[in-house]
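Single chain ahead, written as structure tokens, the form predicted alone.
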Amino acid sequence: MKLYNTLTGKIDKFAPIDPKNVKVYTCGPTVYSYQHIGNYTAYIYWDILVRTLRLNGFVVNRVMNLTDVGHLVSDRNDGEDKMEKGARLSGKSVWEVAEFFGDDFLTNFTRLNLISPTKIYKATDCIEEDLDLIRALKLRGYTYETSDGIYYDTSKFPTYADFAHLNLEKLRAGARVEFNQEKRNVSDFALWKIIKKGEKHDMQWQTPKDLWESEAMGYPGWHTECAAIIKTEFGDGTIDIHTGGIDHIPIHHTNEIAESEAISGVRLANYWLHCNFITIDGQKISKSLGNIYTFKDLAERDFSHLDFKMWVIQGHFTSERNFLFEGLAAAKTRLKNWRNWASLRHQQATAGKKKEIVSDDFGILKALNDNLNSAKALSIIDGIISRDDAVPTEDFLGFLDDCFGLELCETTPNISPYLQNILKERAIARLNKDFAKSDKLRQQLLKKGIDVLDTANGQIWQYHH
């Protein structure tokens, strides 16, 4: 199995530390609003990763977070907390916002038939862990205080710029006028933010006296959260895989590395996987452009979660994708064809003797092992479907569901005995050359959502939707 590794900048052979406990961390969403379809793209790609690892016999222990505090509008600790912004815009309390949009995300996660992580952490459930991490960094001399919080001194971590290949001199030269003058370096980041007098922030916790001498309330920085969760769940050792979006590379993941490795003294992760963006009609997804689509918007156009999942896995996680409804319609048709083909397993007796697919995966897993090349795997399956002698077995459909989670077994049930009898009656009518009755029965079946095709081997039905 090979994966493109941001850490090395090349496709590396995957060698887990412990095949029976492959440690994977996924950066989850900030739950201050509805997630748009671009947000879910990453989780679909990482689902393919987990499925491929499992098909290779690895036992996957994956942890994901839900950010419900501390992610400011600017990733560099500027502006309003996104959760507070969500509460202000919705008229709900920040706690209500976190619960509502967190539940909405997990509902869509399930409807996409994504494998649930071993454990999901909410940021607000890990405050003590955040503070323990900050204590460990303070003990090692990596922190300092400003009037608005406890900061990480990036100059103390010599390899800070390495992961994202940052040009710190250029970053300093381009610092904005409103750059926090109390920060020692433009790249320094907040580990814990102090709530100043008159500042509104509903999510707040007492700042311990060993970290801040005066009485003050505060909340954790966004980057602190992920590093603390990884340390809590996996300890101070190296994990196998860390996933996220390419936008995480220069700040969020760079800061995670600085926090974690300053404490542990070892590499945070051996493999870093980052997915690229999707655009809408060739433009960046943006509320100001009005090109944000949610699953509710897709449903109004008669597209399902699994239609979108099929669209996503037709591409590659490292490639920028342009979303068009024409492309989604093609993915919907492809999924429909797969389901109709899957329905053939119920028709072997009436469709004539067919050659069955039993155990050979035709190179599907090999394609997935080649840097998660799901597009190639899908094309292999299309080739199998196009063959006249290919009828899937239950086991083969189960294998495909293990690969992609498209619910081929669940969504292609056998038709009812009533409809089976109509099919038999129609077959007899054709045998007797009673084509008027045959056509009448075909229309009757069509009204029930079943389309009948007449082939050299007899009639074959498929779902009409």
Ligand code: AMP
Given for the second form:
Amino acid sequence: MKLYNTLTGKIDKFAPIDPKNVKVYTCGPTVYSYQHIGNYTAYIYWDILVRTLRLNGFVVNRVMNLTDVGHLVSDRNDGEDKMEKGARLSGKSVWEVAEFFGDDFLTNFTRLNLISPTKIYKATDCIEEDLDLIRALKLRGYTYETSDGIYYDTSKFPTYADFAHLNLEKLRAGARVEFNQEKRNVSDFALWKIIKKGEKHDMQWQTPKDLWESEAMGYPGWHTECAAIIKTEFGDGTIDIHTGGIDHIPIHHTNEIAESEAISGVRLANYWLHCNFITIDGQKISKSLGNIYTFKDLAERDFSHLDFKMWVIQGHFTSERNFLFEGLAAAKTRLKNWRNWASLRHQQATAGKKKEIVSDDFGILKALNDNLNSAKALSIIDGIISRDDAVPTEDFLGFLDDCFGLELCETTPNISPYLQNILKERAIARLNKDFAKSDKLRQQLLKKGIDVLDTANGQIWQYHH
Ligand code: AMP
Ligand code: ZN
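Which structure goes with the form predicted in complex with the ligand, now that we have seen the form predicted alone?
What follows is the entire complex, opening with the chain shown before.
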């Protein structure tokens, strides 16, 4: 297996630390509003990653967080907490907002048929772990205090700029105007924020006396949360793969590395996978352009979660993609063709005897192993379908579902002998050009929840949606 690794800037052969078990961490969403379709692309790409690892025989131990506190409007720990802002805008309490949008995210995660992480941590459930991590950093001399929090002194971590190839000089020059005067270095960041008098922040915890002398309430910084969850789950060793969006490289992941490696002395992760962004009609997703589409918007236009999943896996995680509804319609058609083809496995009687496809003799997994080239894998499958001389077996469709999670087996039902008989009668009626009868039988099937289509391969059926 090969993967594009941000750490090395090239496509590397995947060599796991343990030959069998692979440790993966995925930065999860900040649950302050509905996630837009751009946000979900990441989780779809990483689903293909997890599926490919599994198909190569690895047991994947994947942890993901839900950020429900401390992610500020600017990633550099400035501005309002996104969660508090979400609460202010919706008129709900911040805890209600976290629960509502956290649940909404996980519902969509399930509808996309994404393999669930082994464990999902809410940031607010890990406050003690955050404080332990800050303590460990303090003990090693990496922290200092300002009036609004406990900060990480990035000058104490000599390789700070390496991961993202940062030009700290340039950063210093560019930040002069807004530079927080209490910070020692422009790249320093808050590990723990202190809530000042008069400041509104509903999520708050006591700051322990060994970290802050006076009585003060506070909350963790976003980078601290991920570093602490990784440490809690995987200990101080190196993990195999860490995933996120390209926007995480210069700040969030750079800071996670600074926190974790300062304590452990070893590399945080061997492989860093970052997905690129999607644009909509060639433009950045933004509120002012009104192009923030959610799955509700897609459903209103009759597109399912799996239609969108198909659209995403037609591309590559490292490429910027432009989303157009025409493109989504093409992905929907592709998925429909696949389903029709999948249903052929039940209808040898009407489709005629064809060769059976039992296993991946075509290089589908090989394409996925090549830096998760799902686009190539899909075109191989299109090739098989267009040959028209073979039908898939249940095992082969199961393999395709293992690769992509498009529910081909589930949505092409093996219907009862009674319904199969109606289909047979209908095929005969069509052969005899008795279209009145064939239409009547179609209605009969519809009443039982089955749609029938007539194709070059004969009748094909699926559940009526
Ligand atoms: P947010 O919760 O707003 O911080 O967004 C969560 C993550 O979604 C970001 O950190 C990005 O990695 C990802 N993201 C945001 N916009 C896009 C986009 N247009 N395309 C792909 N990913 C995106
Ligand atoms: Zn993270």
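Numbering follows the first chain given and starts at 1. Definition used throughout: the rigid core is the maximal C-alpha set that superposes within 1.5 Å between two forms. These numbers were taken from a predicted model, which means no experiment stands behind them.
With the core superposed, K13 shows a C-alpha displacement below 2 Å between the two forms.
Once the cores line up, the CA of D402 ends up less than 2 angstroms apart between the two forms.
Put the two forms on the same core and the Cα of V22 is off by less than 2 Å between the two forms. Overlaying the rigid core between the two forms leaves the Cα of R430 displaced by 5.2 angstrom.
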